[in-house]
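Form predicted on its own, single chain, as structure tokens, below.
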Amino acid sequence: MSESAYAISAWHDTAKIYEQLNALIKQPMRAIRRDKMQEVLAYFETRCAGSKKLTDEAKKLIPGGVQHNLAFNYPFPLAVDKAEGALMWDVDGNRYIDFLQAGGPTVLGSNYAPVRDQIVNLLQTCGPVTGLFHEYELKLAQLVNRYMPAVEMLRMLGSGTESVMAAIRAARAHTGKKKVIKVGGAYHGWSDQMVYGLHIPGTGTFEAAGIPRGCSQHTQEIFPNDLEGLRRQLMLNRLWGGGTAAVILEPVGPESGTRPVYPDFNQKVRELCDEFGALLIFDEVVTGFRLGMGGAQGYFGVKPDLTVFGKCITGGYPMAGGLGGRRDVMMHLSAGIGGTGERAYVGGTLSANPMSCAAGYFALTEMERTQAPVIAGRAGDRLCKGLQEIINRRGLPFVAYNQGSIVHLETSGVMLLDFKNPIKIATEMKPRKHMLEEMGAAYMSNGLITLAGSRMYTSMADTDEVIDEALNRFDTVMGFVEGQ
């Protein structure tokens, strides 16, 4: 790997992080003090009245009042009016430092003008969608192939969820096998077969309400970093299950590295897939281009058979999804006549529309020109180092670590619970989840937008001044914690 070209300046000490995370979940929670939590809630009632009015009205027509999970925050969702660079403003005029960055795709920062201006020009001449081929489909595919040689062919789709569905379908068509093994706890979209082992390893179909059990009968999970468990499952599938079509994983670990992998994990999974004749699928919905133009596969030096794209491939513009990989596998997805072997049907009228493909082309070009992933990674390093200093100075059991511009701040440990300890799951999941919601609200009331109160994405727009301001605000919130 060439670290100078990637957001990750050095891979973290994974064993030390797990030691700290295990210590965190063994301790009683250190929540926001009740008097300070009242101040936090008062902020929302007095300063966010416009958001509350809008989202209360939305609940009459939209389930839960918002259209997607990222938008729900405790005690109620914020309604956004403006996003620019590293900052965001709500409808009440409150200013926030934006570490959500739309869930990760805007490595350049929100609403980046050089890309926006190109899209405005395209909309004036072509419009967002035609239903026919557009030159930028080819331009984007050429660009991705140059960054990631393992992507010999690219098929654009509408979302990361669709792209995972296509990857599994192509893998099964190519191998003639059915079983798919995932690393438990990872999020690979919400298709029927992938709502399995979701968020927390060992949960199986726990969150699969509305999904017939048979839909995931060929989906299996292993615990993160459990190479012996993977070998065992691959062997059982070979002996009794007709073999394994694919192993799918997030290359930095489940939930964008919330359960981080060891640095040689991906290479060892590659070797096991080769040994047992399974395809290796990298889900690079978050890491693709955020970690560097070569993605996680470039950083780790591991060549997957298939690569799933989402968020970053269009720089934050809609219809963000795609699947790339080996030519012989990808040809199963050939549109119309011309596929090799058994055709694996995929569709999507709006997939690869001119607006999305042009946005992806110009966003990726700008990311390469500006070295945005590297700059965002340096911001992530600065944020993580500052958070760790606050944690140490205040004597808190919290854990901060990062994979470049993906920054983790674990305060409740709810995402680190697993079904190896079902009693702890039963007694602590809800209170730890609520503690995390309160932490997220406390950050927000102090001008910080995070992903669910435990993850942050930095961007090229996060200057040293922005990060230092954010750290002062995090320090204020840490002072609200019990025992401070």
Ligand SMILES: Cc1ncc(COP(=O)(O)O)c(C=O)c1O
Contents of the next structure:
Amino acid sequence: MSESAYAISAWHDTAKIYEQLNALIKQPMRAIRRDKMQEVLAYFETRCAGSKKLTDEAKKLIPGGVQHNLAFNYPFPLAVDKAEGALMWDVDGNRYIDFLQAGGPTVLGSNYAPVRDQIVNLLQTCGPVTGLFHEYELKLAQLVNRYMPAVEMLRMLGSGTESVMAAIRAARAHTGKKKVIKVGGAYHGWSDQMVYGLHIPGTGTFEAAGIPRGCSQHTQEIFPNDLEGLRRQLMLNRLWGGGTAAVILEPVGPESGTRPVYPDFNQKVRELCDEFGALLIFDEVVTGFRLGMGGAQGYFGVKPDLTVFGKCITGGYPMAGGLGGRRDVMMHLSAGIGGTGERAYVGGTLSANPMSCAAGYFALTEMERTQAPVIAGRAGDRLCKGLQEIINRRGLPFVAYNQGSIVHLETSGVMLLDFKNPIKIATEMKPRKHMLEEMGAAYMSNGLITLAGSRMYTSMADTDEVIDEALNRFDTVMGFVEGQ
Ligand SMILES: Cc1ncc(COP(=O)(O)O)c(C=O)c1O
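Now that you have shown the form predicted on its own, what about the form predicted together with the ligand?
After this comes the whole thing, all chains and molecules, with the earlier chain placed first.
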């Protein structure tokens, strides 16, 4: 594994993390004390009146009041006024340290001016979209190919979800096989076939309301790190299922490494794919460029057949999606010149628009110039180390670990529940989920924005001062926990 140009300074001790996570799950919950929770809720009532008014009004016209899965926060969503670098302000003027970073794309920090200025220039000449070819499409493809040689060709699409759809379609067209194997718990967007085994491994179609069963009949899941299970499934598919078109995975582990991989996992999956003639798809929607310009594939030194992009590929500008990979597979997506073999249909009126491609080109160029992934990774290390110190000093059962700029803080452990133990799921899922919502609210009322209360993305804007301020705030919140 290559470390000098990457966000990850050293791969964590995966076995030790699982040990700690299993211990956390076995213990009773350690939630925020009720008196402190009253104070947290009072913050929202008294200091966030503007957000409450706007989002209450929104509930009349917008289902649930928010349109983004990440924007729902207990007890009600915040309405944002301003974001810059490491900070964010709500409409009531409250200031927050922002570890959501839009869900991960802004490795340079929010609303980074040098990229914004280039986009403003572009908008003044050709606007955001024309429907015809623009030079930045080529410039971005050249850049990605230079950073990730496995991306011999690139096609820009509207989102990570669309790019996963395109990857699976291309893999099926290329191999003539149907089955797609994913790792349980991973999120690969919300297409019909991928709303399968979400969040918690082994849950299959649990969250597939509105999706006919047939849509995921060729989707299969294995348990995280279960190479024997993968071999078995590949074998079964070869014998009875018509074969496996592709194995798709997040290379740090499901849910951005919430269930982290062992360091040789990706290489072992590569070998199994080669043995069984399946394509290997890396979903680098989160890791692509966040872990380094070479992505997770560069860090692990494993070459996927196809790579799915999202988020960072446009530096946080809409529409963030792309599929890259082997020329012979990518040519199935050919819309124009030299298409070969069976065409895997993809579309998108606004895909590959000049604005997204220019944003990607300038953001990636800046990330390379400034070494933003490495700086963000070191900020993640500092944050994680500080959280571990707080947890140890206070004798809490919580677990903090990071893969560079992706920092996990497990307090309720809800994401780590296991479907192999359905009784525990039935009795503990809801209360543990609520505890996590309360933790998120407590962080927020202390000026910290996280992803759903358990994950943080750091950026280049997270200086030591920012991280140290954040750690003081986390320490305050940890002092609210039962038994403190
Ligand atoms: C690993 C992974 N794949 C795919 C997606 C879907 O991308 P999008 O939200 O752009 O559709 C996400 C979104 O968070 C993701 O984290």
